[in-house]
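Starting off, we have a lone chain in the form predicted on its own, written out as structure tokens.
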Amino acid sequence: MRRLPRKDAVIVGLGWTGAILAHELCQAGLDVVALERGPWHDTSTDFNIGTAPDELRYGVRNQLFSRPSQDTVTARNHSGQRALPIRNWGSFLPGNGVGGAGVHWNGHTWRFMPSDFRLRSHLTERYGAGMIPEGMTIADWGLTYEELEPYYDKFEYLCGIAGQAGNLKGQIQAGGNPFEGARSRPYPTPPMKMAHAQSLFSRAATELGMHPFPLPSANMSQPYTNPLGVTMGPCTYCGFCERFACANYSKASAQTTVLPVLMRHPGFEARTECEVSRILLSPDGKTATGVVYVDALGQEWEQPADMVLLCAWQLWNVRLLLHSKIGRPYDPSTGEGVIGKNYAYQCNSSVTGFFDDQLFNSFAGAGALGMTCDDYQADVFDHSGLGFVGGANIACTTYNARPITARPVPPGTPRWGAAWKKATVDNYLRATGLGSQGSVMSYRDAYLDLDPTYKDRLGRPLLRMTFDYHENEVKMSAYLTEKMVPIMRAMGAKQINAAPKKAGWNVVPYQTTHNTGGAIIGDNPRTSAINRYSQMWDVPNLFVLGASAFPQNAGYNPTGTVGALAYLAADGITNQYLKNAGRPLVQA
């Protein structure tokens, strides 16, 4: 193994969090290197307008995603099963290369509800401790919405998020989300232009007493120049967002917001196709001294650094901590330990409507083009007697009608043959859908650890996932799905197909890439892995960024909160930590 010259900071992963932290640290005068396992990705060279909208290449063959031969996980529903390796990504799609999953996301950009950040305390205060069933391990974040709000704002202005504020400094605003936490200022750009489906949804939801508002979108509604001086163009509504990179510079990603500035900074270096295999520690185990990585030729290198920032995807963050023997591994039999604890996912459901007298040009869409309601989100509604906690947004989105995979057909249609072909033709322009993106609570028996059997190409144990939907989530999904059916009926659908989430998580069909937990945030080192600044309790010069911090998952996309946490960490490092390096930013 060859040893390289020391850096002030080494960053593992160059996606959203890695790019944000690298920029902020370089601005503070640090010498920073980022190590990215995948290849370099640049909009002009890799996502050309002539090849980017290739459904077979990107939407079916998953060109942008990590290959299981690079890394995979084993999965099971409960500890009594033997976990088996995922050999073809389905349920979730890990990104691969510079930009990470932020390259292929749809662009839904949410703030969590104020109650989400103190969930256990909130539910106990409102309903009593008996509302939280035995085995549910939900926790407060040790951080409030109000404390995180400035960093939400900073991320939204980096990205140019399109939306309509619903709560400005405590004043409810017409047309926005009346249930959201207070904002310090409006969205940087106005909402996207809605399609016909959203007009029908808004009218129907309003008639039913709900409060529809534009979905906060990282697809640009107009040209925008962010605070770093990077300019993005308006969305062309091509329908190639989810699973695709944006060739038009109109979807916020690291490539279109941060990297054009970061790559010109003299204090920054990016090394691609370099996989970090472990974090190195001092003899007493209390200080990270750098990382070991393997390059594309199989050569092993040591990169010493004064500070290590773990900015990989959620599952890979947890796995690297476990491989490096940092933090106490979680033990589900005792409930002790923190690394691997509180894994959670997302609980989605859908309602599809088929119409006789309406046409929907669904191919003219965007990843975050939609209207949504938060009337059944989080604890906005009274949960007394419902048998569950948590909630979901209800949205009508028009994000694609790509010809290979977008083939909506009514219930009872054969799965192949002439009748199926006729049904796809008849319904291609006459169907639209509603979706609920639901929360998932954390549980003692849902966790991540190292698999005792299967290893990766470097000889390291694979990460093992133990997860299933619990009764709480199944009841919540059924309740929310029942709320969507009357909306679709009021929109005028003649046939309706409802699909609530059921128990028995299956890794095969795609569901969401919103995996969370495993290195959770909190105010107690006995029950959490990191403090509010994403700093490891056990190793103060190691920071762990991303959705691995979530103690449970809310009914929203995680990206907005991930971005806000990154800016909070950057603030803590540059304005506090560097003045007294190696010391905890929060006293236990």
The other form holds:
Amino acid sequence: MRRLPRKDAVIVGLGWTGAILAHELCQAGLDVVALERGPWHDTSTDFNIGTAPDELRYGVRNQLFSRPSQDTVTARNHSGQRALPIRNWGSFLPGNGVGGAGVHWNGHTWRFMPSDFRLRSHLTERYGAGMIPEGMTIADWGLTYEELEPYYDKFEYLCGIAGQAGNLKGQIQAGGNPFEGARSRPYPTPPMKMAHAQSLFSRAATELGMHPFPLPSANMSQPYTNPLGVTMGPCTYCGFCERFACANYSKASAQTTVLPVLMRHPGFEARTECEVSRILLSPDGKTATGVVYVDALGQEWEQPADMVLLCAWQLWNVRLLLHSKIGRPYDPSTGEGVIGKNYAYQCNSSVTGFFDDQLFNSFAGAGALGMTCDDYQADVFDHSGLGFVGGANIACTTYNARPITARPVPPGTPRWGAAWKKATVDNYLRATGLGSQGSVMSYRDAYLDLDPTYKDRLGRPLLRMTFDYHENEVKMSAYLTEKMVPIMRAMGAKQINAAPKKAGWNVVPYQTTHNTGGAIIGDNPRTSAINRYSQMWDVPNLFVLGASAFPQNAGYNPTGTVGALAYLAADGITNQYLKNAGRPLVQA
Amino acid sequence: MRALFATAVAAAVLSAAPAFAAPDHPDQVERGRYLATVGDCVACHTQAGSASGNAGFSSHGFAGGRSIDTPFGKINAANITPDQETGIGNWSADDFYRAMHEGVRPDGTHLYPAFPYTDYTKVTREDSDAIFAFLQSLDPVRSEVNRDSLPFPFNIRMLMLGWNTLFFKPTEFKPQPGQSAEWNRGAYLAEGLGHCGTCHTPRNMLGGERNSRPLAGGDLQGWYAPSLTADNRTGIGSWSDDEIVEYLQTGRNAHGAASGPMAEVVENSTTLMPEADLRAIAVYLKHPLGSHEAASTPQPLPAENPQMQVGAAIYMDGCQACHRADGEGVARLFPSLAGNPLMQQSDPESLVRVVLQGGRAAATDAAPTGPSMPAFGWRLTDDQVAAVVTYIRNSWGNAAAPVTADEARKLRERLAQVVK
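The form predicted on its own done, now the form predicted in complex with the partner chain:
Below is the entire complex, every chain and molecule, led by the chain shown above.
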């Protein structure tokens, strides 16, 4: 192994959080190197508008995702099972390369509810301690919405998010989300232009007493130049967002917001196709001294650094911590330990409506084009007697009708042959859907650890995932789905197919890439891995960014909160940590 | 560690080149650095294989070797670092001025006008000395460059004596008494170090600039440098001074973006110039001497023209997502095609090239996005390329001669031969 010259900071993974942190640290004068295990990706060189909307290549064959042969996880529903490796990505799709999963996201950019950040306290205060069942390990974040607000704002202005504020400094705004936490200023750009489905949805939901508002979108409603000087163009509603990179400079990603400036920075260097295999620790285990990585030729390198920022995707963050023996691994039998604890996911359901008299033209859409309601989100509604906690947003989105995989047909249609073809023709333009994106609580028996059997190409144990939907989530999903059916009926659907989430999580069908937890945030080193600045309690010069911080998952997409946490960490590092490097920013 | 390294470098420098002591005139060196930036020396003199961009701040930007295409063959740019054997370490300030002013090397042999001494001849002795002092302050780089790469008969440098007789006379910049100091500063920069005419003035068969048509647009081996005249349709007559300054400073303005060789000019040179000098250039370009002879405006092709119909369909399919149905583009991101002089040049070469190969806009500190246009050559036939370019040249108020499939084919063949 060869040793390289020291850097002020080494960043593991050049996606959203890696790019943001690298830029903030370079601005503070630091010498920064980012190690990215996947390839370089840029709009100009990799996302040609003539080839970017290729459903077979990207949507079916998963061009932008990491290869399971490169790295995968083993999965099981409960600890009595033997976990098996995922050999084809299905339920979730880990990103690969520069930009990470932020390249292929849809662009839903949410803030969590104020109550989400102090969930255990909030539920206890409102309903009593008995509301939280045995084995549910939900926790407060040790951080309030109000404290995170400036950083949400910063991320939204970096991305140019299109939306309508619902609560400006405590004043409820018409057309926005009346249930949201107060924001300090409006969204940087106005909402996208809605399609026909959204107008039907808005009318129906309003008639039913709900409060529809435009989904906050990272697909640009108009040209936008962000505070770094990087410009994005207006979205063309081509419908190739999720699983695809945007060729039009219209979807916020590291490439379209940070990298053009970061790559010009003399203090920054990116090394691609370099996979970090472990984080190095000082003999006393209290200081990270750098990382070891393997380059594309298989050569192993040591990169010493004063600070290590773990900015990989949620699962890989946890895996690297376990491989590097940093933090106490979680033990489900005792509930002690923190690394791997509180793995959570998202609990989604859908209601599809088939219409006789409406044309939706759903092929013209965008990843985050939609109207949505938070009436059954989080703890907006009274959960007394419902038998569950948590909730979901209810959205009507028109995000694609790509020709290979978007073939909505009513229940009972044969799955192939002439009748299926006829149903496809009849329904392709005449179907639309509603979705609920639900929270998932954390549980003592849902966790991540190292697999005893399977290893990756470098000989390291694979990460093992033990997860299932619990009764709380199944009840929540049934309740939310029941709330969506009347909306679809009021929209005028002649036939309705409702699909609530059932227990028995299956790795095969795509569900969501909103995997969370495993290195959670908190105010107590005994029960959490990192403090509010994403700083490891045990190793103060190591920071762990991303959704691995979530103590449980909310009923929202994670990226807005991931971005906000990144800016909070950057603030803590540049304004406090660097003045007294190596010290904890929060006293335990 | 870093300090140790710096000491080692200093020791190496001192021992290697006794003539290369600390410069006596730091002000002169810094002025020379700026003037070398205006002259965009690094555009050609950068070391072969080294990346462009900020090269001007290291010796490698001046170590030579980069190959320059000319109609007469390839010429490799010289090493102008102060290396005794392979660079200009043995030159005096007099030698340097003679090269700049007369296009002649110390040994009396002639330089080729790929080195734009035809423009640099107007650089004052004082400025020449400053550039020389800056070049001499660089670390010497040993870099052997084959300076005789042209084929027969152009490899006979004596031929340049005849060429110079026909097309070149050493001259000094003479301020125009009737013009403002600002205009004259702009003229000095644009006609001298800036050497705008090297690309933007048409040349005759022998490579001489047609001084009767200054900045009217020039062929550049696979690019067409557009007209910079005050013509509203083909020149920059419709651009305000501010817009010219913005273009040179940031690489883009409301009308369009610098791409191709001009992107390099912006990134390596104009974006590093102070606004006063850019404004002087704008004032000069907007107020050329002599009467402007308005080029006759052709009638746009009618919409029912078959090429226009095919072109419209291709445009709808491949272009309008960024450039919009009305050709207006997105300000400061995707160039406007409507009313854009670049679309309406007499020679459509640059336009056809960008459709075939794609292109990337300049990226600067002020405008870091550097958006790119993807290549379409892989999916459009020559007929289709010609049709869509013809459509763009004759829509939304644009008017220019149609483009033939043959023109697209020829450029495609030429580009296929370019070895990067």
